[in-house]
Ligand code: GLA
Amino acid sequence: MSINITKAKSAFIAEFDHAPDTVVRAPGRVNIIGEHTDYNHGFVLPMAIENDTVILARKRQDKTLNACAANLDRRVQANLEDRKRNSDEPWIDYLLGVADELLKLGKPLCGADLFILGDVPVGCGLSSSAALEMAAVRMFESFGGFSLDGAEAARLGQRVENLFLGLSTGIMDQFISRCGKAGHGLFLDCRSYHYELIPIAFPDALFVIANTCCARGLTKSKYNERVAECTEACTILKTQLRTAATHLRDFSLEDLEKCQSMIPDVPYRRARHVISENARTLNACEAMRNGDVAQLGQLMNASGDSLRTDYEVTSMELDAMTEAARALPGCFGARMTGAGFGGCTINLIARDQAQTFGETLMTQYTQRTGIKGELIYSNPADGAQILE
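Keeping to the form predicted on its own, what do you get for the structure of that sequence alone?
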């Protein structure tokens, strides 16, 4: 985390004329492997990163949220008893949505003076929104004297996006932001919500995140297309194999091959990605447990290739970043991460070559695209915490 809490406290005092009662943080995340599997009830393997959203807060005696978003230099007041979305200041909707879901659970809430800041890049697929939600949950827990189970807090965050904000999102981002642990990835079954912390024990390698600095372009229509194509393939598989299965997660590549002649080409390729990606995610967990950097890198490469050819969610910039990275010394594997059509890549790099790798990658990316990229070096971080 690059945020100086002492300076943030001084800024809070300058804004509100008193000191904060509590300071909370929640991290962004990067997905190591397991892309576009969540809404197919599959498996994901993200890690929390060392970039956070931080909320400094002081309890109020009324039901007002008096909030300042420092990064945006924006201010707004909202009433916890009248939780309406704000089209002018949409960032406050995340906190109101959290409050709305907590009140449904009967949790005690109070108003607060809030100072929000962070170093999670926005709009590039590192889940700044989930970090804000999970930081808000921690803040309300601190003031209300209650504590949610980690999985329950994650499900609450997903409901905020699905019900309050009207966004069709999975649960991975909230789960890792709340439940992440330093030195670990988090394997999550998106059907059962069973999760396991997987040690990332690579003394000679680390993950480097490369931001294309092209905002994600996976529009709602493209997202809905992919969901519909997966549903079409699943329905045909279910009918042909006479099974009660409900999602692509329930089928094997052998099942898919048996029914290939019955499935149109595009849904077939979408299904092939999802089914093979689930297998790759399970294998990646095993590689991480064994400290097998080379195997994990190969799985990341295979995932990236599948996302490009079968799922078709990369972009010219993502492809340029990935291709350049794979050709550089010290790179075990590279792939796009997140929804696609922009955002970031994740790269598994030999630790002693990471600095040279990053500098060369940025130079080559700019030469290929004319765009200046951005690097984030991060170890796996802890999930949401009350700092003070």
Second form
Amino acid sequence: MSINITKAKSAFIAEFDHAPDTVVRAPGRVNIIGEHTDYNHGFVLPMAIENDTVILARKRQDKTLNACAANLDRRVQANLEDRKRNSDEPWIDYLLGVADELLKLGKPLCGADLFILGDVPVGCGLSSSAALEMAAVRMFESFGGFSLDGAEAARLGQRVENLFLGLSTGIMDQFISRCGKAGHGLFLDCRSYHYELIPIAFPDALFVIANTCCARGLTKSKYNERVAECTEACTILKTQLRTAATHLRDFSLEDLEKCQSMIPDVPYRRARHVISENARTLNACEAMRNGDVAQLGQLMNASGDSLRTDYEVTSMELDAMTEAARALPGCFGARMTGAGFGGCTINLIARDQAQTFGETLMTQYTQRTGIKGELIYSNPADGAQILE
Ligand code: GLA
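If the one shown is the form predicted on its own, what is the structure of the form predicted together with the ligand?
To see the whole picture, the full complex is given below, headed by that same chain.
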């Protein structure tokens, strides 16, 4: 975490004239592999990163959230008893959405003075929104004297996205932001919520995140469109194969091939990505457990290619960043990460070449696109915590 809590506390006092009662944090994440599989009940393998969202808070006697978003230098008041979205200050919606879902669970909530800050880049595919949601859950837990189980907290965050914000996302981002562990990747079965922490301890390699610094366009509508295309493919497969299966997770590539003539080209390719990505994710876990960096890198490359050609969620900038990375010495694998349509790539790089790799990649990316990119080096971090 790069946030200085002592400084943040002084800023809280300057803002509200008294000290905070509690400090919580939750991390962003990078997905190693398993992309666009979560809402298909499939497998994912993300890790939490050292970039965090931090909330400092003090209880109020009323039902008001009196909030300051320090990074944006914006302030707003919201009423916990009248939870409406705020198009002028959309960042407060994440807290109101969390409150809304906690109230549905019958949890006790109180108002608070809030000071929110962080260093998870926003809109770059590193889940700044999940970090804010999971930090908010921690804050309400701390004040309400209750504690949710990890999967329950993550599912609550997913409902905030699905019901309060209208985005049909899966569970990956909230799950890793809540349940991540330092030094580990987290393999998650998005149907059963069974998960396994897998050590990331390659002596000779590390992950490097590269930000295209390109705003994602139309993410919400395109994301929901992909979800709908998967449902379409799944519905045809179910009818054709007469099974009670419910999600793409339940089908094999052979099933898909058998039904090819019945499925339009676009949903067919979306399904091919999802089904093959699930297999790659299981193989990637095996490669990580065995410390097989070369194999993991190949799987990442295959995942990236499938996201570009079958799932069509890359962009000119993501393609330029990925292509440049793969041609550099020391690169085992490179792919876009997160929802796509902009944002970041994740690269598996030989440790002793990482420095040169990063510098050269940034130069070449700018030459190709005219845009200045950004590198993020992070060890796998812990999930959401109450710090004080
Ligand atoms: C976004 C969503 C996740 C997941 C990824 C793609 O980050 O929030 O649920 O679907 O996209 O893998």
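Quick caveat: nothing in here was measured; it's all calculated off a predicted structure. Positions refer to the first chain, counted from 1. Here the rigid core means the biggest group of C-alpha atoms that line up within 1.5 Å when the two forms are laid on top of each other.
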Residue 268 C-alpha relocation of at least 2 Å between these two forms, rigid core basis
yes
Yes/no, residue 73 Cα shift of 2 Å or more between these two forms with rigid core fixed
no
State yes or no: after fitting on the rigid core, is the Cα displacement of residue 182 between these two forms at least 2 Å?
no
